[in-house]
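Taking the form predicted on its own, here's one chain by itself in structure tokens.
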Amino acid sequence: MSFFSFGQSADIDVVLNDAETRKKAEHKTEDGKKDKYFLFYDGETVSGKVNVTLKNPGKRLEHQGIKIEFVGQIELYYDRGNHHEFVSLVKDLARPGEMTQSQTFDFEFTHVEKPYESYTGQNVKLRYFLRATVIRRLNDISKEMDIVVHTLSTYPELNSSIKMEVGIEDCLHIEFEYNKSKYHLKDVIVGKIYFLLVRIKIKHMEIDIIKRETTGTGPSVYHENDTIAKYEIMDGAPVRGESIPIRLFLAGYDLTPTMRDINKKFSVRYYLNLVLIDEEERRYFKQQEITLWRKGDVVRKSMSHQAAIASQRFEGSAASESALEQAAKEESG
């Protein structure tokens, strides 16, 4: 065993192959700030290079192997020691040996499954990252690189409107209606509020968007409610028979898709909360869950081509052949 390699160390750098062209997305960090990360979708290949640069040229670096991992994990803040990995892929880049000069290693994780959206919340974090490691006997050298994953949805087939009533016997009767129950993140909530009976003096009325994050199971369930938006409907007393229109634009708010029972660890749900305040400062609430989903900005060409191939495979029809031709034109154009 050589003792000369103890004085050697190295820097690791992970570079994506399409770093110059790949889109970046803003994502909130644990301290509430926003940073930009490379954006990926489910099924996309993750490939690049690992650069291992020796700090002391001329000295050799002994190692027990060099590897890169692609990891998707959930971390619950009240259980910091445990990371729940739902994706864990490993590629060996070099066998045990020694390095006498800086080296670059290529890697590729093909068509990686990324089932959930990246998320940083009050009590939980879901993240994806690449981790390159030079394995050593005493202390490993490693470098992590976070990426962001967005989950895209298609337009929901069933999207019924929401109708609700708020009533206090012989005092108040209000009906409110929203145009649908499922909204994409850049959507507009359109609705109307009808005052059928008003015998209490209402001085203020608003709609709030509430985000409810639920973590844990059984007795150790934590709920965190966060008011994302407040939309004032009126300031002053309504009269019987009056109707008030609502237009609430979602694009300006920090929203995520609805996330239900993610890996049996957490959920994120959204609610429209109608709030009425009377002149004696009494508050009346009515809450309704809505579903939020992320719509793709642009259908990526490779996806349209894959979809056409899939339709041809299953249908074998002339229509699917023309779809394949159209996708090929898009690719070349």
The other form holds:
Amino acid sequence: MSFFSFGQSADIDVVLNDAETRKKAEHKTEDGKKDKYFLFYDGETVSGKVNVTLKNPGKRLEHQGIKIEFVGQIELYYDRGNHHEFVSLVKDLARPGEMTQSQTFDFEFTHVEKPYESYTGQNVKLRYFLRATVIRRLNDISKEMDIVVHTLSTYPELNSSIKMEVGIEDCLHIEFEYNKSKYHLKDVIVGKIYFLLVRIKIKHMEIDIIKRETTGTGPSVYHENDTIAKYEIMDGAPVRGESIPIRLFLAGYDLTPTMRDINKKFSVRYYLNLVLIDEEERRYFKQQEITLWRKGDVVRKSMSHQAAIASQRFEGSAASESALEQAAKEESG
Amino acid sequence: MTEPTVADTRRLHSKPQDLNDAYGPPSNFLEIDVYDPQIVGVGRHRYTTYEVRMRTNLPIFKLKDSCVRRRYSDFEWLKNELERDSKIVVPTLPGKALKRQLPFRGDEGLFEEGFIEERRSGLEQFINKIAGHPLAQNERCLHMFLQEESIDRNYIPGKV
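Right, the form predicted on its own is done; let's see the coordinates for the form predicted in complex with its partner chain.
Following is the full complex, with the preceding chain placed first.
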């Protein structure tokens, strides 16, 4: 987003130093469109240049200072005025004075903490951006550049399966099992439904993925449920002793990692909803929460020091510690 | 970091199914037929009754094969009992057709063949929907409606 007022005397823009090499990631905007942004991880340095270009090269530009900020903030849609900043860094680029010609300023935010993943939801948005500002008496000249942050995790040490027997007394008893309780975003849900007792006339069975976005605290908590996926796993009437397999590939769906109580402002949680539908369209369902996490890309032998810090922050596993060692060795060697 | 590049999508182990379960009669057999409309009574005090036959193997029903005669107002009674006592959303009955009860109609009114067939079909759908509902199956009024010779309107409502 950039501010352009009538008769603005200068343009300001921000260019990253590693714009050629840094990966971009797709991220949904508030109105549902998908756009690409530079992708950063926790701990990475954000460095670049701010170009202030005078529109009329002869004319002087008076200003009260030039600065660049790195901001991470949470915005609740029902309370737009209040932005909750959880990261706020600033670098002064120029003291108050005059500019007689276009100038470029270097900046570097070293090893910036980016504790949460970027998220654009139904009622809340978490975003990171750089904002360069030429401060003036009446109108600031400002430019924002959004970036996207992904939070990575490694394979959890504990990942038990979910296995449960549920039913309605004397009518329907099933045992369902999902192979894990924590799945990464490109994982496969492997499971099965075993019928112990079937005294109702089942027509078909499906498994849904439900995303629940929770905003607000205390009495004003608001849950927004969204069915991300509906996947039929059985068509027809089962009988006792029958096992129905489940194999649901998550990569095909628009999912984010599970986000719990982010900065005490919002949560995004995922549930598997097993639904049986009988011949009279009655629905019998059982909901079960699963944890979704984001796996880093294939780890190359030489991992940049910054990304090694990033992965260690999450599940300090032996793997990422050795990657850190390896990276340290490479840097010194 | 050695991670598998191909996800393990093998099925989870399941118990083999007993062949008696696989090929035996299903445990959810329940069929209710509403048929054989008969006009009872004379003149202005006539009404139609229907045969309600239930065949089932659900253990909750005492009789596996029962046959009773019911009229439209009996179905209404059942609907009201369930609406009051059970937590289910009771399906709709075919209409009361009050207009058909007025005199000086060109046709047979309540006893017109087409109307009776329409009503019979609606009543059949209604009773099948309810009888298959797990939360209605333990209501005493449903059992009395389906399996007792006559409906005792002074019964004590409750669960089976």
